[in-house]
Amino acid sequence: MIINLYYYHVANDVPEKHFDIAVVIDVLRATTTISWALKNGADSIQVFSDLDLLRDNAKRWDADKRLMLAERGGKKINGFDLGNSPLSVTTEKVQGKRLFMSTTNGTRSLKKVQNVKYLFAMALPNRKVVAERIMSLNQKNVIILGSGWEGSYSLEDSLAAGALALYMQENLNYEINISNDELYASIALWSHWKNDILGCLKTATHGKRLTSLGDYEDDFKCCAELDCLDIVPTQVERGVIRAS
């Protein structure tokens, strides 16, 4: 079997064509937060690009069984329960609850490809299990979508895209066709930084942006962990993600 693997840096780059599987990446920090929230027992995560729409949907949910998460520019928005940190979505806070979530970049990317048949959220901690899930589905065309930063290129998302692609090439018994230069560049990026993931995240412009906002050292360490989660965040209905 041949799998065609594409990579696009940001949502606006995605062409209007058919893909069987979409994998959305936002290392710093939406897809890392989503992965850890589901690992820690969240019932589901509903993603929004629009804050007013998020509020309207959350109001329809039992107040004891919901949390609202929102971030813009790396900062938590006033009036919401949580921001966008994987360290904040502890079992005590998220167990059994639906999380209504909107972030600067990641949730927009998830909305962009919500009509693809199979949609997964990936971060570095669940890279391996997402790769293995992709291979188990026996589909042909796979898009990896980075979330970037407000429409521009993201070093850390490209790093993770390369990590996913190279794992699939080296560990799974299928022919992988790298279908665009962006993904070749991402594989080269991963090969260069794979022994210093934390260093790459801090070198990235968004990493520097977070550093300028406060002490995010523990967030960086969490986001830099590799293959430590067995959770595959999967869209089960449009805009709603559950663990699988």
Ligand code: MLT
Contents of the next structure:
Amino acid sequence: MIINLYYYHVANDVPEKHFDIAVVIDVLRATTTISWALKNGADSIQVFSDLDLLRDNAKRWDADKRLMLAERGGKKINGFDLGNSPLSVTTEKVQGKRLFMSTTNGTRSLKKVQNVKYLFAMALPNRKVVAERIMSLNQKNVIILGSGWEGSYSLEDSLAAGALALYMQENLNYEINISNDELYASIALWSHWKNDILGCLKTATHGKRLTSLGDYEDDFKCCAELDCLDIVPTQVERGVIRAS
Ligand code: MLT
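So that was the form predicted on its own. Now I'd like the form predicted together with the ligand, please.
Below is the whole assembly, all chains and molecules, this chain first.
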């Protein structure tokens, strides 16, 4: 079987085309946070672009079983329980809860492809398990969607797209057809930075933005760790993601 693999940098670039599988990436930091929250026992994550809609939906949920997470411009929003750090979603805080979540870019990308049959959220820590899940599904057209920053390219999401594509090319039993130039460029990026992932994340514009906001050293380390999680964040109903 041949798998056609496409990469787009941001939600607005996604063409009107049928895709069987969508993989959304926001290395810094939404999909890393989602992956760790599920690893640490969160029941589910419901993603929103709009904060008022998030609040309305969260209010209808049992107060003991919900948490509201929101970030804009890298900062936590006042009145929300948590921001968007993978270190904040500890077992103690998230176990058994639904997380109502909105971030500047990552949750928008997830909403953009929510109608695709199989939708996964991926970050560097779960790159390998997501690759293996894709291969197990026998589907033909797979889109990888970065989140970027407010409509423009981001280095770290492209890095992870290249890491995913190269893993699939090198380790799995299907022919992978690299289907657009964006993905060729991402693979080249991964080949260039794969031995210094942390360096790449800190070089990226959003890495620099986070650095300017405070001490995010531990967030960087967590987001840069490759293949350490066995969680595949999977959309189970529109906008709702669970571990599988
Ligand atoms: C986003 O969705 O734009 C990011 O995850 C921002 C962040 O680092 O919190």
